[in-house]
Structures are given as structure tokens and as C-alpha cells.
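The form predicted on its own is given below as one chain in C-alpha cells.
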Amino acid sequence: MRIVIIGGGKLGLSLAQNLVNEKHDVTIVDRNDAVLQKGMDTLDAMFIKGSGVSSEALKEAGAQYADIVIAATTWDEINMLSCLTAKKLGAQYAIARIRDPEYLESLPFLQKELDIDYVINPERSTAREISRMLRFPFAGSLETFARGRVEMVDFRAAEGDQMVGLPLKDINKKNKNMPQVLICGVERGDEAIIPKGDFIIEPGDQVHVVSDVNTITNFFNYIGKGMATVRSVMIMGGSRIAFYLAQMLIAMHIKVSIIEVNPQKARRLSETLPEANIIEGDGTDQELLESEGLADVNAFITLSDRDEENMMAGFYAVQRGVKKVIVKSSRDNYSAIMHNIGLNTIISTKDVACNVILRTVRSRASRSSASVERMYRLMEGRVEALEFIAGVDEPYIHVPMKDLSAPDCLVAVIVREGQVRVPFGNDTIEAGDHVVILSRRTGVSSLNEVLKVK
């Protein structure tokens, strides 16, 4: 596909590399030298200096022929118009990143008016995530599939574990009573495998395991994890991310704090967000956390705009012994350093917002019905989690799953008229079953690639 990206900075770039990798024709518009200098350094991709609110420079970057317009700058005005221009010019599908909490509400007319096909607020979609995750305070992830019917969560295996020691295959034949869930992917050190049956699982994996939700529950109640409820939680930094968490905490009844170190900051804060409690300081002076009750609250939250003071405030938390800590960063060649001191939970807005858009895209690459419904990189990026509807007519319609062949991947679950059920030798995929997969191969954008017949 034909895509041009407008806005060559963190998203931008980070765009770019992935489509590259999956075979796009990429052209990236910026006004910034050293911009277009970075990305020509690094990626096999067309370079245009110039604005993405300007004709000219659109045109010569191709709009007029583009499948797909992303307009990924810092500004929502210029992403806006941006994609105004492109679609005039003949652009066939247009994605805005709109991030500005008073737009929320004049989106949909916003939208129709200016002809933007899809809008992605990161801020808002990564503020969407950190809630979901407080529901496992213990995991290092909570994705959801099949309108949030089927949920796939990671954890640290620890010794005395019912699982550790044994061959997959054995597990629920030692334990009989635990509810049955699919160890779909397991973390050990640099290495992300999708295992199979004869896989044990040690002390210190990283374990990925899927099911409905109900079971899911159970299970974790089951071996011990418990599900400790998150009633307070403090947020190091007043930024957009800050307030559109706050704004989905409080309406589930949870006790806010933030802590913001810029005063006009915290003022507009307390303004907009009656109901938490608005604290003007330093997130890093450990002091300050002290006196405002760090040790007492159920999860800390670092969302500064420096990851190294991030990083610190959320070491400082784990020492406390607080039970969650979320830690946003949006350097990846932190993940490791962060993992050795104990933050295994860790957001990147970039990372969110990349997802949403490459599943936005893989969809409308795919020529099959069964397109990418939703998708999240597990496991630094190494493993892709996916979810398919399946198509009328597909090649692997009524084909046992003992007679299809999927290199690399792993078909998870299968989810038909709402009942969740993990596959196994004799079952079949129908028309319109949601079907999850995961897969060591990235740009996968139908089932048809994955599921051959034998």
C-alpha cells in the first residue's frame, strides 16, 4: 500500500519503521531537517521537507495516490487540516492523531466536517490501558479480545507455583480442580516462545495465559495471585495521560492523587478534576511521597514527560513495597534496565498508539474478510496477539484444526455466539467465529496467511 505519514517524531518514525518492515511504500512529510536527516539514516522510506497542510508538498509526496494519509504531528490543527488537504487531493482513507481533551466531544462532527476516516488520542488510548491493568495489580499486561469476552494476561512464575516444574500437558492432570486456561506464551529472558506441550515452565518466566473472562479469574484466585482491589492510586505527573486516567478512576469509585510540579499545571487540574486530590510538588522528592501517604496507596503511577525521573519515582515505589507500579517510558532501550530493578510494568504511548494504528492498516490492506480486528505486540515486539473475524467461504472453513498448518502461530482461542473455547485437534473455525491467534511473524494481516490446509 501507498501510505504517507505526516510528521516525522517518536510516532512518526516508529510508523514508519513497522510499515517499512511490512512492505508498505512509506513517504514521510516533515518540516524539520534534522527530522528528514534521522529518518534517512535509518529508514528505507521517501523523505518530503515541507507542511502537511500544504498542497504542494502533499502532492509531491504522492497524497493524491495514496491508500492511506496518517497525520502524526504534535499539533492537532495541523493533523486535522492535514488530512482535509489529502483527502481533497484524492487520498483514499485519512487517520488524524487528535489529542486535545476539548475536542473529545465535537470528534464525531469534527470527523464528518473535515473528512478524517479514523482518529487515535494516544494519551486517551494509553490512559485506557493503565485502567485496565490496575484490575491485576500482579500482571505485567491485560489485553482484551471479542468486545472483551476473552482477556489474555501475563505474570511472573514464581517457586511453589502449581504450574512450575511441570510439562504443559500435565498441568490440570496434577491439578484438577484449577480452572483450565491456555499458557499461550512464555517470556524467558531474551527469549519469547510460544510452547507447546511438553514445555515446563521455571521461576522467573514471564507467562502469558488466555481465556474468557470468568475463567481467567478463577484461575489466578486458584494458584494464589489473589485479586487485591485497587481502592487508591497516585499519579506522578499532571499531563493529558494523568487527567484522562483520573477522569475513568474516579468514575470507578477509586481515591486519586496527582502530583504535578508546575503550579499553572496543578491549578488547571484541580479546576478540571473537582474530585481528586491535586498536589503541587515534586514527584521524585521522596519526602513529598512519604508525607502524602505513598506506602498506604494500592498502585503508583509515573507518567512524567522524563523517563529517567519515571524510572526513579517508580524504583523508589516497588522499595515501598507498593503492590502496582506502572512506569511510562518511551525509550525502548530502557525495557531491559527497568526489568532488572523490579518495573515490570511498563506503558509507552508511542507503543499504543503504533498498535492502534497498525491494525487500523492492516485491515484495510487485507483483501480477506477475515482482516485484523485488534492487535498488541507482546513480549517487547517479538510475538503479535491477534484477533481475526472469521470470513464466509475461507480455504480453513470446516477443517479440523488437526488438518491446518500455522508456522509460528498459535491458534489461542475461538470465541462462536459469545461461548469461548480454546481449540484443540477436532475442532473447526466457522464463519464469524472471532478467532485469536498468537505469532512470531510480523505484518500478518489475515488468517489465510497463517492457516494453510494441509
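All values derive from a computational prediction rather than experimental measurement. Residue numbers count along the first chain shown, from 1. Here the rigid core means the biggest group of C-alpha atoms that line up within 1.5 Å when the two forms are laid on top of each other. What changes on going to the form predicted together with its partner chain:
Once both forms are fitted on their rigid core, the CA atom of T272 lies less than 2 Å apart between the two forms.
With the core held fixed between the two forms, S211 has its Cα displaced by at least 2 Å. Core-superposed comparison between the two forms: the C-alpha position of V53 differs by less than 2 Å.
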The other form holds:
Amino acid sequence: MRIVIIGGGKLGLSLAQNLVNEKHDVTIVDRNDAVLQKGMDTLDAMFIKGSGVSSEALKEAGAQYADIVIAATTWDEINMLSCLTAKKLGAQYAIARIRDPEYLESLPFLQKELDIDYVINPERSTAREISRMLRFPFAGSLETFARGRVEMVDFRAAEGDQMVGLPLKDINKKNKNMPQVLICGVERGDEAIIPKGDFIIEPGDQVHVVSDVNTITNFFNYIGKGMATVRSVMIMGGSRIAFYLAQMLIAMHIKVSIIEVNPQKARRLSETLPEANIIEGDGTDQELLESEGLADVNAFITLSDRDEENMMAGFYAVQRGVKKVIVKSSRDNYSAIMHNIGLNTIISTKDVACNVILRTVRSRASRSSASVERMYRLMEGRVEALEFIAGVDEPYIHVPMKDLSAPDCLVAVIVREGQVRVPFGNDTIEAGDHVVILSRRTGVSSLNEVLKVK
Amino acid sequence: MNYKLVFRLLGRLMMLEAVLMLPSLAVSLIYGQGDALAFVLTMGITAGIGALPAFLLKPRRSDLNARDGMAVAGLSWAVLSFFGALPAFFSGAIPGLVDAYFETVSGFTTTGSTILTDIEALPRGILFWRSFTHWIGGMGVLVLTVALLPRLSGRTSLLAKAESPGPTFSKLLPRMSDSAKVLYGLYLLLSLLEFVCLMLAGMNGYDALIHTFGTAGTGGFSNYNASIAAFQSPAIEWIIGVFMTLFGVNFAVYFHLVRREWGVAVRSEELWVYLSLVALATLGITATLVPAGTGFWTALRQAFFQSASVISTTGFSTTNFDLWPGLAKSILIVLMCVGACAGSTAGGFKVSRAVLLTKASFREIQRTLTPRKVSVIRFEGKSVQEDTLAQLGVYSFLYVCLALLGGFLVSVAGTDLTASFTAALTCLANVGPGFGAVGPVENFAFFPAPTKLLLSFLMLAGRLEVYPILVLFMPSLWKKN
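The structure above corresponds to the form predicted on its own; please provide the structure of the form predicted together with its partner chain.
Then the entire complex follows, led off by the chain already shown.
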């Protein structure tokens, strides 16, 4: 694919490196000569000097023929405008890095008006990744649909689990309090199965479940695989990641303390996160950590802007026996040292953002049609999870599920006006709904292909 | 320097060279003049020696850095020239090894200076290889390697960059191997076009190939002692004249033409300066030839052919321009100093550098009057970095130094001022003939061996744009990483 990256910073170059390795044609646009020079010596990509908001530079970079344009400069506004300009020139798909929390609420309509197809907020993605680490430490993968409202997680079923040995249709009857999720795919040995109601899960199966975020969390806590043990988390450094993470954790009823040294920042955090416990102080101060109860928290996460402080504080927490310690690092070359001193869970904003974008690019590269919103390959590519938006005058609209047949396929969730529902026999698909399906056929390009009225 | 990596690449290049000798072997077999054995022997030796490092060395780090790229560029041209000289040496066509080396360097660097006094006496296979080196050297061995073997190394652009002419390097397409393929595709297409035109103008297939190679690489080897004058055909002179001009144009222009981006192609500043120079020189020389008694159309044809030949650094001749009036010769010397466009197959200082330096000079003069005036130099519609200008200044100094020092050292051999300095300049600019004792109907055979090696060095320095050859003399290059 032809990919234009605007901004050759850490994220831009790291993305370019990965995309070049995956055999895409990459062009990088940047205003800074030093960046261009460095990139030119190390990367087999094209480099254009210029601003991403200049249509001249974008044309020279071939944005009009580009399959994907990724705006990854430091400035949100430039990224938005670059995407808009590139799309107007004829680019197929635009990805923008937008990270200021102030844009967060206006994002849905900004995205629509500016014609940006995908927004990556590295800090928010990192927070989500950390929360995944806390919630599903065992999960092989976590995929999101419908702008993060729907999650698909997999886990390995073990002897004695509540759902083992029962037909799927009876699981919720036997376990009355179990949050209702959809078991949408099972890997058994080399087989990939989309299970029907009479399917029985055996120990050792890799089970994929899908539902909205809270239900999924409750489900895992119910079956005893969640970090139900995580009741309180201490975060060092009141960065943007800390803000997003705290929001997510509070929504899951986890107690959050944030230690921030800057008084203004600490005050602002306490304004925006009234339920969190904000402490003004130096996170590397061991006495402070002790007095705030470091030894009693289930997880300690260091998110300050300084790698060294993160390392030292994290190291101290490990020494004090905190069960889960997650350390943020922005430098690749520290990870080996950190492993050596016992810090095993390291997270880097750049890597998280890079992975998220790469996944989007890969799904664009392998998907079969423009109407597919998102596509993931599950179970080593044998099953595809696809997200569509239902059309207006399609035959399947307004037909109860029980009157639709979907061979080799499963309608996993329907998202309507932000509400996630796992469809049952009487539910219908309406125009504009986000519909996630799992298919064993590859190359499905529209809902019409798989949903037939009986 | 990463020795293992550099030598592995060199080994692979040698194996590629052996493969590139196949057409010449075929030609020598067809004509059966006894030179086939020399090719077989050379191919065996080259491939054999090349295979050792190519397969045995396993570098721990296989990523080329800038230093290794430079080393590969400089070394490969020197080494390939040596092995390329062996067929002529083994077959006895050129008995001296230094002579054979000079001739091959002249071929690969697309200079076209020769030490042969009777070209027509050589076997046709050897002459074919001699001209074929022009065609390979024109677009570049490393660019060819990158096009054919994209998996050679992750950072192939460094190789192509070290070999491609011009002050700045820009790819046509995001991936280097694609760019290289496009370049060779365009090169092949233009060459084919010329070949067809020459055949239509009455050349036989062999002559047409030889002269297509000579023109396309902007080299200038002919298989006739009298060069193009041997054909006595105005049509052929016009065709070759036009194609010499075309091969001196930046290939990016053709790329844009093929992509129907007319605007970008036509707006090229360098192209217009280059074409204007050809036109002005043609008019100027015509104006000096007509009063001296040549008919207008003949004068115009000769003037255009010789201007195109010198500015594109080809070096074909249709007439002994050494006998021309002083002004006409001065015009040719100026063209020799400027050279053709960056990104073409031609050598020389390059029009783009000349334009940039002129602009920078004007700015400096202006600055003495208005010291606080901020002015940015623009070229091809873009502002030029001060770094680029500073590098350009140093490059120009080195270039002038090489020309002057070269001329000085050549004169040690006893040649007069004109011959010494034009010999050095013509080799450095990859043109071919000079004036006086090295004029268009003369040759370089009379120089002693050290002078021939010196001129070979100048040719390599000129083709690779100085740095890749000069770094070979820096001790720090040879230190192990």
C-alpha cells in the first residue's frame, strides 16, 4: 500500500520502519532537515521536505494516490488539518494523532467534519493497554470495536471453570449471576470453531468472548480470572496517561491514588478526578510512598515523564513486594536493564501507539472492501472479526435475527446509539447500527453477503 | 568499516560483472576472432574470486552504514574496472595491464578517453565489452545491483546515493529498488529508441549497438578510429547529437513525463539552463565557424554535435575541433567545466551545481552592500539549505583542486600546458578528448604508466563525485568497527 506519514518524530520513524519492513511504499513528510537526513540514511522510504498542511508538499508526497495518510506530528491541530487536506486531495484513509484531552469530548463531530477516519490518542491507548494488563493479565489478545465500546478477549478454559462441560445455551441458566457475554469463537487444537448453542467447551480450549467493556470485566471477575484482587492502584506522576487510566480504573470501582509533585497539576487532577486520591509530593520519596500505603496497594504504576524516576520508584516498589509493578519508559535501550533488575512489565507510549496504528494499517491492507470498518484476524487468521455499519435499504434491515440465516458466520454484537447489545432471536439490525460479525469465510465484503433472509 | 559486509557486497558485484560479460562472450563467439577464451577465463576468475567473500563471509551486522556505503562505492568501481580490464589483457588486444586498466576505467566512468591507436584492429567481442562498460557505468553498477538484488541490504539507498550524480539525491519512488528499476527501465527505453533510429539511418546492427552504448552512457567509445566522422552521414550525426543531449537530462524529468506530470517536468530549472547552454554554445560556435569558411548548415551541425558531445560529457567527434578558432575551443572548455544535469548518465561538475553557485555568489555580492538583508536561495522552486551551499562550496574547491593538481602532475610527463590541463579536466569531467596532444584525433597512449594511473584516478573521482574515491585514502575508513 502507499502510505504517507506526516511528521518524522519518534512515532513517525518507528511506524515507517515497521511499514517498510512489511513491504509498504512509505513517504515521510517533515519540515526539519535533520530529521529527513537521519531518516534517509536508515530507511528505504521517500522523504519530502515540507509541512503536512501544505497541499504542495502533500501532492509531492503523493497523498492524492495514498491508501493511508498518518498524521503523527507533535501538534494536534496540524495533524487534523493535514488529514483534512490529504483527504480532500484524494487520500483513501486518514489517521490522526490527537492527544489533547480538551479535544476529547468534541472528537466525534471533529472527526466527522474533518473527515478523519481514525484517531489515535497515544496516552489514552497506553492507559487502555495498562488497564488491560491489570484486568486480563492472562488474556492473549484484546481487540476493540465500535470506538472501544465493544471488546473481544480470549482466555484458556481450565478444568473446573463454570462454563466447562455445559452446552452454551445452558451456561447462563446454570449460573444465574454470571454476566452475559457472547462466546463467539473457540480454538481447539488446530480447529477454529464458531460455536452454536449446543457446543460444549472442554478444558484447554482457547475461548473468545465479546461484550461491552463493563460486562467483560465483571465476567472475568465472576469466573475468577480477572484481577478481582486489584482493589487499589497507586500511580506515580500525574501525566495524561495517569488521567485517562484513573478514569478507566475508577469506572471499574478500583481505588486510585495519584502522586504528583507539581501543585498546579495536582490541583487540576483533583478537579477533574474527584473520586481519585490525589497526593501532592515526590513519587521517588520513599517515606511518602510508605505513608501513603505502598505496601497495601495491589499495583504500582509509574507514569512520570522521567524514565529514571520511573525506574527507581518501580524498583523500590518491587523490593517492597507490590504484586504488579508497571513502569513507563520512553527509551528502547533501557528495557534490557530494567528486566535485569526485576521490572518485567514495561510500557512505552510510542510502542503502544505504533502497534495500534500498525493494526489499523494491517486491517486496511488485508480487508476486502471499503465498507468494512474494522477487521481483525483471530485464531491465526482462520476467523475474521469484521465491523460493518448497516446500510439503509438492505434486505436484512428490520428482520428479527431468528428469521436471518448466516452460514459460517455469527452476529456477535450490535451497537446502536452507543448501546451495546448481544443479539437474540427477536433483535433486529437497524440502519446505521455498528454490527460486528465473526466469519470463517475470508474476504467478506458486506453484510449482504452473509446475512440472508430465510 | 564493516569488512565482512563490504567484501561480501564486493564479491557479489564481481559475480554480477561476470554475468554482464555474457553478451560480449556471445558477440566474440559470433565473430570468432579468438577473444572468446579471454572472456571465459576472465569470467571464471572474476566469478571465482567474487564467490569466496560472497558466500563465505557472514557479517554479524548486515546493515550498511554511511561509511560502508562510501567504501563499497569507491572500492567496487576500482575493483570492477580491474577485472573488466582482463579480457583485453588476456586476449592480447591491449598488451599492457595499465593500458587495459585505463581503457576500462575510461569505459565504466563513461569518459571515453582511449589509449588505442588503431581501434579497428581489435576483435569485435573486446570492442563490444569496451562499449558495454559505458552502458553499465552510465546509470551505475550499484543502481543496477539495487534494481536486480533488492534484498542485498536494508539500506540500499546509501549505495545508490554514493553513486548517483548531483548535489542532492532524491528517489523517484518510496522504495529504492523500485526507483532503480524505473531508472533502468527509462534508460533501456531511451537506448532502444536510439538503436532503432540509428538502424533506420543506415548503421548495421553491431555499429548501432556500439554507438547506442557510447551515447546512452555518455561515454564516447566508437569502434572506428575516426569516431562518428567515419559514417559521413549528417542524419547519424543529428540523431546522435540529439540523443547525447537527451541522455544529459535528469532522468527524473523523463519519470515525470512518463507519469504525465507535464508541469513538474517542464518547470525544471536545471533542464532549461542546460538546454539554453547547448543552444547558446551551438550558436556561438556556428558564428565563429561560418566566417572561417564553413558552410552554415555544416557549421550548425558540427557546432551542435560538438556542443552536445562535450556538455553531455560524451566525447564523440565528427570533426577535429582542435583546429577550430580559439573562441569555439573556449566555448567547449566552458561546457567541459559545467557538464550536464544531475541525475543523468553524464559526468562533469553538473549544471545544478553551477546554477546554485552562481546564485550563491550573487547573494554574497549583494550582502556586501546590504549586510542585514535576509535572502534565501531558491532552486527548482524550493529554498536551499545553507548546509547544502556550504557543502557545495567545499565540493567545488575539491573539484578545482583535483583539476589543477591533476594538470600539474600530468605536465610532469612533459606535455604542454594545453594538453596537460585539458587531459586532467577531460578525465575528471568524464568527457574524453581534450585539446592539443590529447585532442579528438589523438589518444592517451603516449603517457607513461604513472600518468595513466593518475588519469584513471581522476576519472573515477569525477564519476563518483570525488568523495567515495577520496575517502579510500582516509585511514579512519579502514579502521574496524
